[in-house]
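What follows is one chain in structure tokens, specifically the form predicted alone.
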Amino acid sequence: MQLTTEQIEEFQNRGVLIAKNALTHEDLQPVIDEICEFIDRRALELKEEGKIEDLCEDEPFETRYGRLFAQYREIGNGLDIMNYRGKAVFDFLQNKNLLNVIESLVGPEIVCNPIQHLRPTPPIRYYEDSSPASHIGPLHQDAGVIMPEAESSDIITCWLPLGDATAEMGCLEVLPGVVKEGYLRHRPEGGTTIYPEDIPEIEPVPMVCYRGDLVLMSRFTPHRGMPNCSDKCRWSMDLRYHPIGHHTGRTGHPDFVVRSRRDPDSVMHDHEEWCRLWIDAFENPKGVVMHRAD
């Protein structure tokens, strides 16, 4: 889908959209099984070294996660896109119906910024610290976890469940409408925050989205994540995306062309090669990888 001059408006002036239903059920499925799959060679390997029992394999995909965690904290180990790099992962980052909205808000000629994690996220009661506060997200900014020489890179964020991800299971809050004030100072207390002076009086709203639905999100947006209170984990990928030639705010890790009109031929579609620089950006380390604070 292309967003409608509508949709870009409010993107712009709220700096924040849910795309409903931009993805099908088929774009993100191969990503879940992919995920699935991770799981169980985990679990298997864990089971093996004595550190869980129950190898949970009757249990959904909504809810397997939060019992193998509850055996073991460090299930989640190497999940992360940049570490164990996927296949399916790899090709969602080019996905089409992904790409036409993102073409919608930075035109057709786009990278995809280095900046992408896979956030499990269980259930808090399975935390031995089952304290609420302890487990909500720090209220950032994306421009406060990038290098200052990036302020003005038209970085778009895009925030997408692979289920549910209601209020009840700590879908996202963002503070609207603030984007033109641009950069607020963040620290590095607390996990890169906003300074609680520098929070705009804004009430937040909860990004309540499902399985297929977009949130886009500007570098300038506040946003934070809030605890997952229901029984199911709530799965989830932030993705970044930018035009062509703007600063990547990551110097130290890769970046890649994902679609472009202009030349075709620099669009990387070699899974491989994606995956030999992420490793050569871990085993030869250069360039700066930072989260900013004043």
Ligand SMILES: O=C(O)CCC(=O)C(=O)O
Given for the second form:
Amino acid sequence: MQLTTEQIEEFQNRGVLIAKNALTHEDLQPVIDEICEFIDRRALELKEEGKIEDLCEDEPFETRYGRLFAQYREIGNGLDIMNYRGKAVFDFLQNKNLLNVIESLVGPEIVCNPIQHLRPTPPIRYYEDSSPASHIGPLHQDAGVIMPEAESSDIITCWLPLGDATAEMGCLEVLPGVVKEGYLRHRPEGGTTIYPEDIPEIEPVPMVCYRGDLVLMSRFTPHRGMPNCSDKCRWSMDLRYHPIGHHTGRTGHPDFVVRSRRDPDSVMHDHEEWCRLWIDAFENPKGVVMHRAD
Ligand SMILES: O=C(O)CCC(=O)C(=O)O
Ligand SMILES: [Fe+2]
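Given the form predicted alone, state the structure of the form predicted together with the named molecule.
Entire complex below, previous chain first.
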């Protein structure tokens, strides 16, 4: 689907938009299957190492991760996109339905920004400190987690749930209508976060969404993850896209072209090449990987 003129206007004015049912079951299921394979393998490894007792094999996708996390905090090590580098996730980064929506906002020449995450957010009741207040994420703009040189890059954040992301599950909370204000100062303490005195006085809005929906945000939209007070894991991916030629804001990590009408041959379809780029970035670090805080 492409966004309507009204949706594009809403995005431009509010800095945030939920595109409902933009993705199909077929778009997301391969990613979920790949995650399940990772979890299977990791659980077996950890059992062999004596770190967990129960493989929780009969638990569904929504609850298994939390049950494993309750036994061993580091269950998710190696799962993030740039660490696991699965083929299904790589293919998803250039999913047609996803890019059709992104194209409505940035045009047909599109780069996949290297700031990309797969996040399992387990129920807070599995943590030692299960008070909701201590699980509120730092309020920030994504312009605060990149290099200042990329402040004018038209980077769109696309946050998407792999299951439900209800208010009880701690879906994203955003301050809508912060676009023209531009970059607000961030401080590093407590996770890169907007200086309390600079937070605009706007009522936060929960971005309640479900599998298939996309939450689209501008780089200046203040947002944070909220506590997951449910029994299910909140699974999400947050990806970023921008027009070809704009600064990525993270030169130490690899970006790649995902769509180009002008030069279709520049699109990277090679999963192994993408893996090589990440391995090289980790093994031979060069360029900049920083959060802006000033
Ligand atoms: O998923 C979260 O809890 C926070 C994600 C976030 O800040 C982002 O997607 O930019
Ligand atoms: Fe963010």
